[in-house]
Amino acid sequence: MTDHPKLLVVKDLRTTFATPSGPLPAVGGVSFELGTNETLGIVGESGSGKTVLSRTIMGLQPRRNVEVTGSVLLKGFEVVGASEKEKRSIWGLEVAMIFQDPMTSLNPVMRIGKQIDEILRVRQGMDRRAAKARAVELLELVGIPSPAERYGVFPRELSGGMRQRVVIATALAGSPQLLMADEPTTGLDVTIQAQILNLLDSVKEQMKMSVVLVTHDLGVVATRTSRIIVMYAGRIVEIGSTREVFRRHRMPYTRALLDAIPKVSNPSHSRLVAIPGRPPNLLDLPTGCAFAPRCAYATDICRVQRPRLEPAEESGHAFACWNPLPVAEGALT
C-alpha cells in the first residue's frame, strides 16, 4: 500500500456483464472520492447498480462474463485489474463488506466464534488462544450479550439482529479502514434497524474507519452520512453533502425517492407515494436521460441527449439533469 491523500478514489468505473441478450452496463461510468473517517451513503431503487458498484470496488465481481474498466484506488492500490492474490491481500485488512443477508454470509454448520477465529488466525496470524480472546472481544464490541457463552453457538440459534451483529464482528476482525455495508438492515424491524445503524456509527468512531452505506432508503442515510450519492440506471444522478441533497436537491429522481418515504406526520392509512413507471431495462437504455420516461419535468432534450454530471456549486453538490428543480422547490419543508 502507498500513501494517498484520499482513502478511496473511483474514476469512470464501468462494470458490464455479458448476457445472451447483449452487454448489460450495470455500472456506467461512476466517479467519486472518499476521505478517512467519513460515511458515504449510496442510494437508489433496486437495480440502480448500488450493489454491483460496491462489489466492484471490493474486487468481488465474477471471474467470467464481466468486463470492468476505469480505476478504483484504495490507499493507492489499484483494485481494477489486480490479480486474485493481490486482492486477497487487502480483503479483510484494508476493506471488508457486510452483506445483505446474514444467514447466507455465515456458515450454518460452524459456530460463530470459530468463524471469527478463522479470520483472525489466517489474516492476522494469531494463535488459537489469542484468536478466541479477540473473537470474544469483538462479539462484546458489537453488543452480543454474554459473548463468551455465545461464542460457541450456531447462527441458527440467534435472532436476525444478533446474526447481523456477528456479521459485523466478522467484518471488523481484520481492522479494515473501509467498511462496505450493503443493505445491512434488510429484513430487520425498525427498532433493530436503529440498533444496527447505531452500532455501525459507534464502531466507526472507535476504529477510526470510513463506511460506505448502501441502501434503497434515503431515510436510513439521513442522519448517518456526511455525503450521499444517488444512483439511477447504473449512473450517479446527484451527489453532495447530506444536508445539500436533502434540503436543496435538484434532480427530480431524488425528490421522488424522498416523497416515497412514509411520513409520521401523515394521517393514518394515508396512501404511500410511489414513483410512476418502472426502472429502465439496462439492456435497452433510452438514448437520453434514463429517468425521462418516468419524469414529470422531462422535455424533448431529455429524451434525446443524456445529461452530464457536472458540479453546480463550490460545495461539490452536482446533478445530472436538463431541467433541475428550482432551489426553492428542492428544499424540503
Ligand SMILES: Nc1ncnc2c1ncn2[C@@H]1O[C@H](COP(=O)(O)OP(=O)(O)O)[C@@H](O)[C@H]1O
The other form holds:
Amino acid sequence: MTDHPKLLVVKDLRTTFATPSGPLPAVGGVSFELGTNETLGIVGESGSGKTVLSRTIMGLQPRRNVEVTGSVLLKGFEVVGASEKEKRSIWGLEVAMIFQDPMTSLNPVMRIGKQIDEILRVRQGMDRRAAKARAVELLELVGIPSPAERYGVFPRELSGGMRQRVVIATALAGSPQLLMADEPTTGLDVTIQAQILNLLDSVKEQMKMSVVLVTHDLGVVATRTSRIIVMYAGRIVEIGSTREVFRRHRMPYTRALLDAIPKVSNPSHSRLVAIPGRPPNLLDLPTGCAFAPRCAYATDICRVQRPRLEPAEESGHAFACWNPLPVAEGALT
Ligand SMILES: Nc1ncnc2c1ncn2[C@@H]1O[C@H](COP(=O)(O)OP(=O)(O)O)[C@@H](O)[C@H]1O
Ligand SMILES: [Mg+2]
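Just the form predicted alone so far, so send over the form predicted in complex with the ligand.
What follows is the whole complex; the chain from before opens it.
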C-alpha cells in the first residue's frame, strides 16, 4: 500500500438497510478525513448511526439487505465494494475495532492468551514461541496483572474491565494504524471507564495509531480527542476541533448533547437526562432539518429545507443549521 498523508478518507458514505417497512438510511451521506496519529470522537444520541457508520468504515455489514454507496479509502484501499477476502487483508492489520460488549469480541471457550496468539501466528506469521512471548507482552501492555499466569485463563474468569483490556490487546496484536472503539467503556463503572480510556490514550501513543472513539457521552471525548463529529439521524450535523465543538458549538442539538453529559456531582442520577422529544424515524425523515421537530429555535425554513453542513471558518468547524446559536451563547460558561 502506498503512503497516504490521510489515513482515512470517507466520501458521501451511505448505508441503507432494506427493511419490511422500506429503505432505512442509517448513514445518510457522511464525509470526513482522518490523519495519522489523530484521535477523532464520533458522538450522537442512541440511534444516530454511530455504530453503523463505524462498521461500514470497517467493511463489516450483513451480507444481505444492505446497500452501501460512496467511498471509504483506508490508506488508499477502497473498502466499499471490496470482497471479504480483500477486506481480510486489512482487518486487524490496518484497522481493528473494539466493541461495547467484550464478550462479542472474545471467544468464550478459548484461553485469552491463545486468542491473541492466534492472531499473531495467522496474521503476523509468528512462530508459536514468538507469538506466546508477544501475547504475554501485549497482556502486560494493557495492564493485566501477572500476564504470564493470566495467559491461560478464560474470558469468564475476568472482570468486565479486565475483559475489555484483553479485547484491546487482541486489537493491538496486528499493530493496526487505525483503532475504532465503539462505546468501549459504556456499561463499565466510572473508575474502570477512566482506566480503559487512559489505556487507549497510552497505547495510541506507544503504537502511533489513530483512534476513532465512538460514544453517546460527550464527556468521554472532552479531553481525549482532537476533533469531534456530531451525528444526528445518520448525518454529520457539526464537526470541528474538540475545543470549537465544546466552546463555540452552533448547532442546538450539540448543545442538547452537552447538557446531557452526566454531572460528576451526581452521575447516576444525571445519566437519565435525555434530549427532549422523540428521536427521528429514519423510515420517514422530515423534508427539512431532522432535528427541527425537537428544536426550540426551529423556524419555517427548518421544516422545509435541509440545512447543509457549511464550513463556518477556515478552522474546519462546520455545522448544518439555519438558525445557529450565536457564538457567545454557544460558549460554555
Ligand atoms: N441491521 C440493521 N437493519 C435495519 N436497521 C438497522 C440495522 N442496524 C442498525 N439499524 C438502524 O440504524 C440506525 C442507527 O443505528 P446505530 O448505528 O446502531 O446507532 P448508534 O450506534 O448511534 O446508537 C438505528 O435506527 C437502527 O435501528
Ligand atoms: Mg452504537
